[in-house]
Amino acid sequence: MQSALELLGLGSSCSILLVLDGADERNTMVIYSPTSHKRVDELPLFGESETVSGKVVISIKKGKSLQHMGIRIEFIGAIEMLYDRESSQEFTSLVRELEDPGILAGTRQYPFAFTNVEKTYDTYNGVNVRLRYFLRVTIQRPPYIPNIVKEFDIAVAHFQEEPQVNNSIRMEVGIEDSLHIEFEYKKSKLHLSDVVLGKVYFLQVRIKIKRMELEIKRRESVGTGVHAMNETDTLAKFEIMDGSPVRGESIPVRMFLSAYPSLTPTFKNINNKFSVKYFLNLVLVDEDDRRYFKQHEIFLWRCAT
């Protein structure tokens, strides 16, 4: 990863670079799409109260110069949300003033460093709602010029303990005297490079069945009340039988998180603005192309290794 998060030029006269202290070999967390799943961006990677520090380097034009009423760098972390621009919050804001007003000619460089900053929330890129962390230097101008500011996302990962209690799901699903099935799930909180283990039995089969699939779904909820949005999306799809079942068989059922990148940890009200849940939904299709489901919300992790 180089060294540098971005450099953007300003004009004609003026360029902001921002370098983080030990960014080579920092790690990275990929951000996907909600919509597509494909990747976005690769932003560094900051743990809970690890110090985000670094510096930034303001270069003018050689024999330019740009008059200014001060600068300055503020770490934000903020939930957008993104159908409506009016509900969206600063939950962390901090300032550090790096020159007072002067001129600015050449290059120069401004060290920075927030302390054990606390970041609260994961990072999370929804269809509805984005919770991000960035860095935004501002140039303040004299009256009636805009400002120039730039801003320069990183990404935060919490880590945590496996979970003491971890119930197995137990489930059936009957269709009149058609059909009787019971599955199992080994594990009801998985870690995101878990393996989802279990069984599909059938007990009784009167209809023809052309195939089983195992969907990961998505809910994101945003808002309350009349604001209140739910967003559902499937993000992985594992076929576990093709073929017709018989009465007594056994279907194993094993699915590996880890071929689903775009996977996050569950998260429940933040900070009282949306939540994120997951639901394991096995899917049985017809002859007729006829869906039979049952779905089961699951929580999901992240682990440290």
The other form holds:
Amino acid sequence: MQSALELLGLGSSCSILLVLDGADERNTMVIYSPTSHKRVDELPLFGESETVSGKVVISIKKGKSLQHMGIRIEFIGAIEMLYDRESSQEFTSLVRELEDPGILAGTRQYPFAFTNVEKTYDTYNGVNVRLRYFLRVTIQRPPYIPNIVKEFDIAVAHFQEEPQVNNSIRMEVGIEDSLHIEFEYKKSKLHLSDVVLGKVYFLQVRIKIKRMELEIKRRESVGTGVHAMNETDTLAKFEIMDGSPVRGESIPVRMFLSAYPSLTPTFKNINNKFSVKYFLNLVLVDEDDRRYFKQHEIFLWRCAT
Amino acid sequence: MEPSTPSTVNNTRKKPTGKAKGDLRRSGSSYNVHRRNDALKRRSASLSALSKIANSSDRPSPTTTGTNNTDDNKNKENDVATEFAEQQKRMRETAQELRKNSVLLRQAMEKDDLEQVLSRAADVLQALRIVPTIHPRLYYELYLAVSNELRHLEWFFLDQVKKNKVTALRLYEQVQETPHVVSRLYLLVVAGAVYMGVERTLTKSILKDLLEMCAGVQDPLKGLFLRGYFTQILRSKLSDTESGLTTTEAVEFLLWNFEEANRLWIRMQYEVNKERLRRSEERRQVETLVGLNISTIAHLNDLTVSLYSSVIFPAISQQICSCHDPMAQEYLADCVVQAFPDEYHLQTLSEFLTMCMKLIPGVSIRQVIGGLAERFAKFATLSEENRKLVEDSGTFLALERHLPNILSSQGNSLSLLDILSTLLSLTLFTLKAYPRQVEYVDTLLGFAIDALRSNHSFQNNKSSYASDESSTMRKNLLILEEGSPEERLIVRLLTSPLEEYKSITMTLRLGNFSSLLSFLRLEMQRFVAASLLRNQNEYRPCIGAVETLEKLFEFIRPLVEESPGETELIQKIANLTQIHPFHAHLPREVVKVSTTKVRVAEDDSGYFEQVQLLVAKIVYLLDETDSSSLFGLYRVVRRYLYRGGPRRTCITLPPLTFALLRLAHRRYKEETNSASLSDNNSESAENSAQHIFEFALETLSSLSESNVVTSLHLYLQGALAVNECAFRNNNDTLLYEFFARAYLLYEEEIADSRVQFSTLLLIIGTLRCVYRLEPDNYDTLCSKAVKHAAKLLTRADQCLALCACAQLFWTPWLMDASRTFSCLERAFRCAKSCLSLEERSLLLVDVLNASMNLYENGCMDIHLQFFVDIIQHVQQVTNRMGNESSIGKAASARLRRALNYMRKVEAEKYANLLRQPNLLVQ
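Given the form predicted alone above, I would also like to look at the protein as it appears in the form predicted in complex with the partner chain.
Now the complete complex, all chains and molecules, led by this one.
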């Protein structure tokens, strides 16, 4: 990309590198694509009020020089609406000036530090919305020449305390005269590598069931009012029963959430912009492929590992 | 959302078939009613014949589908063939996919890439998810292929764990991320096996977890195979001595798995979209997967009786009782019987039988109890200790106590056949295990009678619904069809004790024998009675009491008594055979009607005689120690034998007569002995020898109607016997009576001239031996003999008979030379008048010999000329015949021998004769 731009005369003759302090020891966080558990990126991970510091290395090609109107670095937390750019929002923005206007040549290093910067929210990579934290290095150019901008993403994750109250989910549901089940999940609040434990008890079975599945669904709600947008995706499909049970059968449920890395904690009304909710959906499929389902919200939280 | 509040939104969206309660929602594919119905029709139409195909290739089906319309049937068969072909095709495709995945799995294993191995293994296991389900046999093939791969996978896992590339726990968790439940659980079992191998202390909790998770497969076929796989893994763990599992725990797990497997198995019966017959057939194919658990338990190392009786059996039995499925109950009960050692069964017999009582109607009790009884029988015969064990544990008493309940609990569904064959196997067992306890067998026979009676009344009830006519027809007897299995079973029930005991007296203690016998057809009754007699080991005296004897006759009544209509039938046969072929067309109808019966009677005749001979032999069974009581027994015998009619008595009475004569003789000796001791012999007349002779005479008179020749012989035999005894009141009435009867028979009944001749000779011979007759009586009898001799048909007969008569008048007690000679003369005349030269020559030599005999004994009335005449006649005749005739040669040879005898041996007596010049013999 860089070289292609250069060929067109548009590319800059400078490269910007960002080296974070203690990068080698720092934990990373893998970013997955929102629905398919595919690995997208791996980012350095920061805690809530951790200092983000490091140095920016700018090198200009030999024999060239670059005139600039100043160099700065910004720390930005942004909520990006992928289909509605207008309502995107930067909820945090801090600036550090690195260099006054002048001419750059050779390689220069600029240390920077955003001490105890507030990082309220978790990084989130969704379908319609993305919550990012990044460092943006900008080399300002004279008028009519585009600035040279480079962004470096970091990830932020909050480790939560184990919830004090963790009720089980227990429910009896059915269709009159044909199917009646009772199910129970041991916990309603699960951490991301937790195991869904429970059982499904068949009180009455008059229809021929082919299989039973447990699904994890994510509902991503963006915006409010008329602009509200909901996106529901099934992140996990887990068959827990094959064949048709009879009355009195109790089917165990054990589902390892660690198998689904794109799960995130439940987010509630993040900066009034979006929410992410998770549901456990119990699905029974009968012989004619009709699906009977019952979903129930679960709360996912991130546990300090 | 509360489950009780109906969601209106959902209601509006839903089809009217189902109302939502709570908010369990239904969505998904629309469904086409017509299409589905068509498919259903097609499927159900094609099922029956499929089962046929499957059956023909595998095991015979107990029944075939009954459809009246043959066209329909053909169509169905075609459909079925196509469906089966489809299944096979699907199976082949799956197998192909499986092979491909197996190769990939092996490659991944070679690369040592755990992640990939796991996903490939899941792919391999996809084969076992095959939907819709296929025939068990096809599924089994897939299972075999997959389990082969899983073995490799287990080694791989073990290797990974040993190399510390992954912990067993992690592995155990990781496999659980597999999204499909069937694949997941197979992998879990494999991983569990590895885990158990590494962490022995966790074995128990791992097994528990595995079994709990296995509930995820609710499809009967898949579930059964999965649980079968689990059992196999568990089994291989158990063979390891340090499995970390006690026997009790192993039993617990196996029982648990067994219960679940059994439930799945039974559920196969209720799969709605398959025809009943096919379901049963498919179930039979997989029954071993359920039984595997039981057999694994049975093969556990440290199994003890107490564990069996306190834990294992109660659990299995509870499962059997509660499952309410005939096939399962039958198979499992049989499994239990066959899998566990006999000692265990002996301990739990009572419980086992209680369980049998709870089995639902329709279960083949005969197989269950029969199997058990057979095992016990085999066990008991193995060694004396075993037999003792069986005896000590009160096996029979338990059986006796429970059997009626078991049979009654089954109600009408238990066929007579089942009851009888159960009883038969129990009888066989009892005979082996309790060779002395006749009453046990008797009890069983009693059960059989009860069964027959109740069945009879049941049948009667049924028939009374049908029509009054038929019910009156079978008013009294249960009709057992000729050659029916029921009949055969009853016969075996009755004959097996006989064959085992080989003793009539033992058998006689079976009180129910004769009443059970009465349920059979007459022919079969006879057969059984005959085998009773035939199975006596040796004919040693064993019956001493009248009661016993009467019982014996009660048992063999069908043999002894004439059946109603028998005489008429025989008469008819006799009449038919007497019809001249020329007239055969006249009573054609009669012939037609009775030919079958005639054939039966004729075929039967050889058998009949054999059997009657057996009856006749009863006499030799009687205890001979006390002569007076023996006579009492003989009386009883005669009383019963009389009932048999002439056809039987002619075979059965002679031995009795001989026995009577022997007894009389013995009594006589005893009497004379005791008489010498004390004159005051107050012996009752009842038992005196004379009385016995009279009794014998009476016996014979009844016999004489049926078999003239035999009775005549017996009269003579009687005469000889009486002759041995000198009765004190010393008259020859009895002796004379015997002869008189013989003569009467001779005169009245014997028409055949040959027979006349032979019997007459016999009479004469006997008469010649008898010396106790009064002279007058002797004279009378002798003259009678001469008279009869002269009246014989042919000259030859007359001649020979007269020669014999001549002897009568020259005896130590009567020497009437003139009458002797006159007899000889008449004989000579008869011989001369014989037309045939050959015969004449021989007769003449006979007369010569007879004369010589008497002459040598001192009968001087036979003068020389008489001899000369005879000799000359002989010579003339032989000369006339010439050298060609062999008879002539023989005659002259005899003559020569006689003359030689005269010359050399008795030359003195014949001196005068020998001087005759014309007696020169060449």
